[in-house]
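One chain follows as structure tokens, the form predicted alone.
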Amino acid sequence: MKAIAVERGDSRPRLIDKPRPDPDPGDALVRTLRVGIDGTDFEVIEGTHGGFPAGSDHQVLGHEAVGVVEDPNGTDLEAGQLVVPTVRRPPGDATEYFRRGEPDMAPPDECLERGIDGAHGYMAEYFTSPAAFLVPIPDAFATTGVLIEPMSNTEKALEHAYASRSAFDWQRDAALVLGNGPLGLLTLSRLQSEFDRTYCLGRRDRPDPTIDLIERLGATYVDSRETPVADVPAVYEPMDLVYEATGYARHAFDTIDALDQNGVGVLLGLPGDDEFDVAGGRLHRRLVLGNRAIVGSVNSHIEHFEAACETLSALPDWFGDELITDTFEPAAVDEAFEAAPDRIKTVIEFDSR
């Protein structure tokens, strides 16, 4: 079968063949019908981030994906089902965070990721999956469904940046999204029904494809080249909820600034090993005086899938058309990772519904 993969040594993904995989008992053999490309997916390529399979010299790469149960092999699923999978997996015997089926919660060396650090993607034309580690899903998201992992990101992220506000009764109104990549995209679509005004920032220039989708959410959009972070509620106004999701380390200080009395900022961006100078005391008599908070999130598990699907399906028609820009069939794997001023969210076509 053709998968798209990185090689040791390479700093390029490359289309390859290997052998389709056969499902081991519990497991479901599943084919592969798109499968979308992320930030995340380049960190792995460029060796920032993650690891490859244990004895393998390549990694399959890909973490949002959609399929089709092609062989159930026993288990409850049933041919022909549409499927997403999820991306945690434990490392040999399941570990205390897995049986108690909170595998987003365990650190890194608890658990491998598929695609990304010590497990093969899905980014090939079929993968094997315990049955328990698949979300069936409505048929209608045959060519969305890449868009429910990041979206259950962004759900998880959310019930505990709320659950850290849960001792009060929280006032929300303004919201802030750092990043208008796919992923805040898609917070800021969520975002939307529950806050009278929403932002999103970023640094593109007009004509821009996202900007228009920001707008088009009715949202505002924030270039922090002539309003940073700490100037928005200046310029704008107090935030009562900051997601960030641009993996700038110096934005995590920032959102403090940023936040009203009693908000909440929640972090989902990974950095390098960034160092500058920040105003310690100022920010933490900042945290302190007006109880605001920080929270870290990372991954997600079945709850939070469910719930990304729910969310999708009650955002208009149009949204998953206008954020997935670009399709590619695996043939095509250097134009599909190239970079391109006009586009939002890139998918692998390997088979339809």
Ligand code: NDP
Contents of the next structure:
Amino acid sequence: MKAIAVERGDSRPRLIDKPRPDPDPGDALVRTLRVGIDGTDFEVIEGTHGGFPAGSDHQVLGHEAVGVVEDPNGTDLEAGQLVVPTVRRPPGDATEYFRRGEPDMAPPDECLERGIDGAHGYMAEYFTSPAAFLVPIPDAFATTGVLIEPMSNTEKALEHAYASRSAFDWQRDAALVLGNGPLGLLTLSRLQSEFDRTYCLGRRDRPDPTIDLIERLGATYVDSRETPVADVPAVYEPMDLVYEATGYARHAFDTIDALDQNGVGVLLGLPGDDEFDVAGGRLHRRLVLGNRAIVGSVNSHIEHFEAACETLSALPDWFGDELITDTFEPAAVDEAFEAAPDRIKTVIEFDSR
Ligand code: NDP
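Next up, the form predicted together with this ligand. The previous block was the form predicted alone.
Once more the chain from above appears, this time first in line as the rest of the complex follows.
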């Protein structure tokens, strides 16, 4: 079968041929429809994040997939059911976090991540997975199901951020998303129904499809070159929620300045080992005296995938169409992984329903 993988010592993904996998007991065989590409895939290709499966000379990419059950293999799933796979798997015997049903809370050395760290991904014509890690979804998601995994990360992040504000009567009116990549834009769409005023920060000139999308959603575009994050309260307003999806390390600290009294910042970006000076004492004081919170969040699990499905179902149809700007066949792998200014979300299509 066709698969898209990066080989050891190589710095670009290639189309390879590998045997179709046979499902182990408890696994189902899935025929892949579509797999999304995101920032993490580029980090895996560059070798700055994750790692190859043990003993393998290549890693199949892809962790944002939608597919159809080809062979339920005696599991509770039915042939033809549309499914989305979760990302984390136990490294051998289930660890405590998997036993508790909270693999998203496991430390990095107590889990594998399909397509990212220590396990092959879903960018192949077929993949197998324990049925317990395949989330059944409605047929309407055959093309947009690739958005469920990234949106599930937002569902988890917001659940944790809101939980940190649950001990009092939190008044939330304004939210700021840092980053106009796919994760930022998905999150912005999610926040429209919960906040009176929403903002999304980027660093691009008009015309730009992400700015068009931000404004079509009803949010305000903030150009970080004109208004740095720390100046947002003075130029616009203090924020009750800041959601960081840039991976720009300074934003973690600037978020504290952007937050209103009692606000919460949630960080998802994955920066490198950047070093810089911060006004540590002032920011510490601002956190304490303002009852502000900063929460980090990574990955997600079944209930977050289910919530993502509901959130996406409630969005207007045009949103998915405008977010997924490019779809390629597996053979066009080089073009699919090229950066282009008019691209938002790129998808590899292995098959259609
Ligand atoms: P992208 O790299 O596609 O998007 C990042 C966006 O942030 C880009 O649009 C970029 O702008 C913008 N940006 C970066 N730096 C700045 C800056 N200084 N000022 C303004 N805008 C800036 O990534 P994704 O949307 O896929 O993901 C966002 C981040 O979240 C990544 O770091 C990713 O690794 C991480 N992530 C974390 C997850 C988790 O569970 N914690 C899950 C998924 C992703 P431009 O394009 O113009 O350069």
